[in-house]
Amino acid sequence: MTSPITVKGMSVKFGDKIILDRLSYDFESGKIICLIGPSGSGKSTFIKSIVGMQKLDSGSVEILEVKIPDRKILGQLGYMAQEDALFKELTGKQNLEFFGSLQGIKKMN
């Protein structure tokens, strides 16, 4: 089965620091991935680049298929930065149902 997303090389660098350095991984589908990692080790560099809000210094992103940036399958995901406002009285999942609302998204059971 083909990887949903497919991160082969990736490089970022900001100025002459390397923030990421030749990262590959291929993701598995139905898995649930987590990022742990000290303030400024990458983590939020590396989920920017996965969706094309950063622009890589080399190498490429693959999602289904479609090498990112492409308008049409970024059209389909989703990301919420931890910069960004959730409704604090709110459960989490009360939040995700409530944005995915707004995209036309089913409400959970």
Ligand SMILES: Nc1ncnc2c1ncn2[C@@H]1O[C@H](COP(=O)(O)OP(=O)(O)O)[C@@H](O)[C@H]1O
Contents of the next structure:
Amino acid sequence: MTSPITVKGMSVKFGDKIILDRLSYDFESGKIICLIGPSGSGKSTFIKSIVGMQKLDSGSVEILEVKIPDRKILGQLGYMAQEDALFKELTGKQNLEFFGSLQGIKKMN
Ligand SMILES: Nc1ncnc2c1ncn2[C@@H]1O[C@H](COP(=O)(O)OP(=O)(O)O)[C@@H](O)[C@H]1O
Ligand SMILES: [Mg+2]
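For comparison with the form predicted on its own, please write out the form predicted in complex with the named molecule.
In what comes next, the whole complex appears, and the chain from above leads the way.
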């Protein structure tokens, strides 16, 4: 089966600092992946690069066989950032309902 997310030769630099150095990875469908590493090792940069929020210095990402960045695929992606991701005025359930509604998901019971 085709990989839902394919990362090929991904490199990201900030100034002279190489954060991601030619990373390649084929994600498998139906698996939960846990990315582990010390603070500052590049986990967030990797995720942002996959979802198209970070410009690559080299390499490519395909999601469902569409080369990223591409607006077409955004509706099929869910990404929750570590910080500033939730509205503090809303409860956890209300946050879920709001972000779900953006994707056309109906209210929870
Ligand atoms: N926008 C940016 N500009 C410059 N340096 C950055 C930027 N984002 C992250 N970095 C640097 O890249 C490295 C990896 O950061 P990050 O991906 O946030 O690591 P992690 O999520 O694993 O803690 C760190 O040294 C961080 O300071
Ligand atoms: Mg991080």
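Each form is matched to the other, and the largest set of C-alpha atoms that superpose within 1.5 Å is called the rigid core. Residue numbers count along the first chain shown, from 1. Just so we're clear, the structure is a prediction, and the values are computed from it rather than from any experiment.
Here Gly100 counts as shifted, since its C-alpha moves by at least 2 Å between these two forms after the core is aligned. Annotation for Ser11: C-alpha shift under 2 angstroms between these two forms, rigid core superposed.
The Cα position of Thr91 differs by 2 Å or more between these two forms after fitting on the rigid core.
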